[in-house]
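Okay, so here's just one chain, in structure tokens, the form predicted alone.
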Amino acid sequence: MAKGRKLAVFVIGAGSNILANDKGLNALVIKLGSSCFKEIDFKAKGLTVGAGCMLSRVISLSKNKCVSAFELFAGIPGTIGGALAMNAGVREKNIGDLVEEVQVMDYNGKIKGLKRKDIKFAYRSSSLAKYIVLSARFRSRSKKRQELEAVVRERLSWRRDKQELSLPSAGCVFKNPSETISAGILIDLCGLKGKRIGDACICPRHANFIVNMGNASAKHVLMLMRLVKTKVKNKFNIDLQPEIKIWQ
């Protein structure tokens, strides 16, 4: 239907990294929202994910079964079909990392399984995003539930203590410009921190944050990211890339 009314496609998860155009969008949009999308079945030597699941979920029921996989990834928002198309992770360890075999959806609608060896991962990406993302199969192994639960506890105090949790926003803006170069670092030297344009605001908090003071708008997000560009690349000659994902 898309392909003979010439519409893009968009596949969306949580929506936990979208920044959609104020004007809507001329396109299809579609959510694994089905409870087929969500199952986990855990198994001797890994478990298998939808790509509806959302990750906290996974990380609950795997510290109950005393499973170990996720735990690092405790407060990252969103599903598993979204954390492995952008590659989601800690300075630790990327879901990537986990993956043994991905089942996908092409846009002509074949389905077929993509083991490790076929994917690349890589900061923030991955060669799954030109796929709809179904399910997966994950590297596990067993832990005291003790253990986990300690994991979890401090990556959650981690990020309560360090971002902006109480406002909307679209997480991370901007990707780190390489392992030891904060993006957060670099719009903070700028002096951006507190910057408003209307209802979106750079976090006082954590720089590569831009929240919503109340209504923002799209509009005002990009012109944020515009300013922090510039600014960016004015003081210190590094051209920032966009993690969040901008549908226009």
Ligand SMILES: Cc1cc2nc3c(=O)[nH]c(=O)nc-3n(C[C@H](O)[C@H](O)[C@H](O)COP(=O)(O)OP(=O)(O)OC[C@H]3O[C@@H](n4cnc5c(N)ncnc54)[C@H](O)[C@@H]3O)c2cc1C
The other form holds:
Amino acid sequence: MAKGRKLAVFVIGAGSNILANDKGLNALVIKLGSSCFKEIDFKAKGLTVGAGCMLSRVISLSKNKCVSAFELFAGIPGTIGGALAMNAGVREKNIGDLVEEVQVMDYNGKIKGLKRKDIKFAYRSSSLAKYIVLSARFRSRSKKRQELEAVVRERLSWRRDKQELSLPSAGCVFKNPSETISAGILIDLCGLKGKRIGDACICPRHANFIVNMGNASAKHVLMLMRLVKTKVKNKFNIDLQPEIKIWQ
Ligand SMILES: Cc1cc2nc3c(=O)[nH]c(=O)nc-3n(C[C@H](O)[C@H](O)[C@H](O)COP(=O)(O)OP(=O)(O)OC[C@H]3O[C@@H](n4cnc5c(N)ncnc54)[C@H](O)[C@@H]3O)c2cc1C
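Since we've got the form predicted alone here, give me the form predicted in complex with this ligand too.
Whole complex next, starting from this chain.
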């Protein structure tokens, strides 16, 4: 249908990393919301999860089953499909490190299985983004429930400590320029914490977050992003690249 109408096609997970145009999109947006995309199958040799399943749910069920896989990712909002397309993760590990096989549909409607070796994972990106991810099989191992609970607790408390979770945001707006240079520190060194355009504000607690103080529009977020890019370029000669997906 989209091809016939020459419409762009977007896939949305939980939308936690997307900045969409204030006026909406002239596009077909697909959300894998049906229950068949939310199934989780625990097997001795790993777990298979539907792309529409929330990461938090997988972590919670894995804990109950004493299965270690995603606990380091506790507190990352979003779905398994979104996490795979973004290669979401933390300093120690990204979701791509756990992948064994991914079932995808291409934009001609063909479903196929991709083995780990056929998929490219990089920092906050993966070759899966060109498909519709349907489900994936991940490596896992057994671990005591108490140990898993301790990791999840520690991760959630770290996030409460470092990140502004009481206001809406899309998480880190820019990619870190390298493993040793943090975008947040560069933005902070430009004196931009607390800078506000409309209701979009550079978070005083974490300079790489832009938070919505009430009625922020995508336009205002983009204006702040442009300001950040210019200031960081002028001061450090570094070109910050967006981590969030901008849907215009
Ligand atoms: C408070 C906060 C903290 C965060 N912390 C982290 C963090 O520590 N580490 C981290 O990596 N990220 C973090 N994020 C960013 C975000 O949560 C992750 O990137 C998450 O994995 C996105 O999942 P989603 O389902 O919301 O994807 P969406 O935001 O809906 O989509 C993101 C991208 O994935 C694509 N996509 C979604 N589903 C599919 C699918 N089924 N098939 C193909 N493509 C698909 C979309 O088209 C889009 O390009 C944070 C965000 C917030 C708001």
